[in-house]
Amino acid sequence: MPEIVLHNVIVFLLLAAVFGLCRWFVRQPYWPSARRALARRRAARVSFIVLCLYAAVGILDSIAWRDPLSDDEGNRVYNAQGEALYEAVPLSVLDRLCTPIRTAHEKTYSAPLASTQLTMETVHLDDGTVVRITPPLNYPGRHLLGTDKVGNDVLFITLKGVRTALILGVFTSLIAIPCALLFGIAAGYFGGLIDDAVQYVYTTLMSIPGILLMVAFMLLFGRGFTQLCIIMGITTWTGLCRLVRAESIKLRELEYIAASEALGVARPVICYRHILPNVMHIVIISAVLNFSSLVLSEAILSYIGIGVGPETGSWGNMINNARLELARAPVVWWNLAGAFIGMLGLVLSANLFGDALRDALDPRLKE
């Protein structure tokens, strides 16, 4: 029984949007030279492969369905109306692939690749002696990054945070980019009152600390994943809008724009046919470079308690849970290490690929 969840629908809508953007991008005349420039850089190739692996994990975690209930003999269970009953919790493809570590529950903390529990327990021997020992694990040596307080595998929790980071980064970008394009092109090309109004709006938003807007929005509409994406999209379009506005002001003074206006081409058509394609390289570069900052922002917001809910797997929640673990003795560091490794791989790959893409699309850097 497929499980239709809003977040899963958002994932596939985001995939469709990214696919459409990539299809548009490869049709541009500067794509062949940009592709050759990217292929010559080893860091760009490796980063692209790592990003594809992260995307694959996010997609596998978004395809979920509930298994049918069965009795001890393996027969299907039905209700009084003859309808089949299903498990209460849906399992994604990632959950099923990670069954060996997902179901390897322990009692509490255990160090990476350990064979015994981290904490000690009191045991009464047959001769009446009371001793303190670290009991053996149910699955010794299976937990690559150890287990958390309730015995769940930290590596599996880290993989569950990939989908949250990808949705937040891509969904927020798809909210911010259209706003930046619409207002930036309108302000730069039309000028006058429209330019003044747009500048007033983004200057006002930029003058207010973004964290205060996010806290106020979350308190007003409640804490949730969708609300977080919306408010981060609202607060992150202003920087790109300024870049698009400046580029549009430069483009409107060029000769082919003046020729189009002299021939009677409608202004909206000029914006779509001439202004928009010439600012897309800025948009693509800014979107890739801002993606990493959005992923880090989720971790910070979850750390201070206004990010995604505790029921959602995220690296921010892992960092939040690791606050007290670092103060205990012995120190439990692997929960923080799992979140750090996950963010480092995604953010570093996005930054390296964005830097290579910027160099490939910048005509001033071409020989």
The other form holds:
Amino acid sequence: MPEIVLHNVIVFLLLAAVFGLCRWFVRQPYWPSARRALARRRAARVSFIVLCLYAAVGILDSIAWRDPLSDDEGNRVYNAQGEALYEAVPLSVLDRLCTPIRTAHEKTYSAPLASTQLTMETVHLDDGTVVRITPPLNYPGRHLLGTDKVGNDVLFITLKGVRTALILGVFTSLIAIPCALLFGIAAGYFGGLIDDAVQYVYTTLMSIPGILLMVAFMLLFGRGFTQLCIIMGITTWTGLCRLVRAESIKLRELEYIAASEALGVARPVICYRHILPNVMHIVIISAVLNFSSLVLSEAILSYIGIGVGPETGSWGNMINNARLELARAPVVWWNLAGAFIGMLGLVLSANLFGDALRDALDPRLKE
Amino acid sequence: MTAYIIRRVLYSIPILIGVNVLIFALFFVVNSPDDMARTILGDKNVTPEAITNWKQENGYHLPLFWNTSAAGAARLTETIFFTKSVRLFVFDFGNSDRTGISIGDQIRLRMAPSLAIAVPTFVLGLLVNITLSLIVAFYRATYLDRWALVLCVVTMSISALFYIIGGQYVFAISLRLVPISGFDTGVHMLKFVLLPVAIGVVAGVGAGVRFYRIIFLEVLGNDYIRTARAKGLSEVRVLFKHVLKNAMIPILTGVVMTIPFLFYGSLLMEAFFAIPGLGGYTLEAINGQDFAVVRAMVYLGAVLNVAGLVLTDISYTLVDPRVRLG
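Same protein, different form: I have the form predicted on its own, so give me the form predicted together with its partner chain.
Time for the whole complex; same chain goes first.
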């Protein structure tokens, strides 16, 4: 029985939250027309498929378990207490699918689809002569994007970056959205002192440049995934909160809210039943559009040394490790190319899908 | 008008107090001076005496809010909150935790290189964005408009890191047109500033053109534009005279939105091009875990940001007399 790893649980909680949000969304009366509007746009269809592919890679990389340790004859290994022993590192489904490129280690750099190493080496031949050659690879022609400095397949590293970027974007949004909704609706609908307090808090937070707040936060709490998500959530929710507040103020003046109030519906119930559904589309649009800037920020933060830890595979870390590779001769471009393609695909499709979603859901914002 | 400016400036004081308290909470309550001492001294030489010594030397030995061992007003002033946080209001940043050098002196020294990059990037970026978006608005609903928009989305989906890495590779390493990195004063500054500014402008074009184009199209939908055309004015004249002038308010809003990105820009550019500015200073502080410097930079960034917001609000009243001074 393989051992399941705990961090999968978090990913599936995130997934459940996203799924719940989507399901709620699909049940809204405006969804059928929005879906038709989305389906009419080719950019929306293509970007949706690309996003699904990214999500599939991310999910495959999140289902991980540790294999039982076995000796050379294939028998299970037990410790003195008779408990089964497992491999130290869990492997995800993606790792298992990518075994041909994951385990194809080379010594150092090699160009995409090359059959020899990039750098020259001094080799002692059997007949005693010493030559300088570029030695042949262990797995010639197998590395679609070449190998990095320590001989790992770049395509595989790029794929491993997908999960990091997705979790970062989704987790951060799931921190920011509830905060923005709660405070934004409360400020907009109740007004008065609550409004003043909420406005004061978000104006203060917004007046600190986001990058500097992140720098301070990461310096104090150390590098790491959770810290990064929390601080990005803190810098993201303010903008969203302002939008929600402005929209709630508009809604407050509408007749159906006045009617509910006249009928004696409790004010929190009005917030939940009448205001929340009518600000949700704004939240979803900005969450999708924000997602891309979160992915871009992660790369920048990792580059300046305050992103996710260096042990986490991420595109920012890839760029960071490759920072001197264009200056060396011969040029090593494939590490950067891997991160570039990975990021561009995700960010571009999130942007395109976000634009299409905005046009479909909010005709007033239409360009 | 003067009364409005004074009121607007006064309004930003509670914000700065809030920022100050937040910074204090982050740096001294969440992260105690003991933690700081441990980080700075390193794991090897942590003894209780070393921590006490370090705190004594750097002024972190005082109580947070209320000094019971002092008398009179010193009960309030002989505290970390007063010496480290309240002093920020008068731009007394204290000394670096690592080197002991005065942070204020460093900031004055490094302000010029930062401005040499940030100001041209900001001004040129604005000009390029507005010109391009006017052109795109002029060709609205044509193929040019459509492809320009596609190009905008693609360029804004590329990380700024790649613009910098790519630009440095093409212009500095391959073509050798400009030095790879470094900084100089006087006339020689130009060759070091050229590439960072150009990259900064290009990296911002996508988002900028998209933003301003929507503004211009909104203005184009107004009745007075139709009237102007009916009078027989040329489209170019309509765009530059009527559209641009009436779009000033949203353009100013867009300008405010780019201010925070100047901080990103300065951090990245100064890191890549080894420019001895404030961004580079912040980066050194991050790598050296210099808490005092990071604290000072966060506060300074917030002050600059708030000042930018105040200036924009004042300029609203200059471009549009309808804006109420209430």
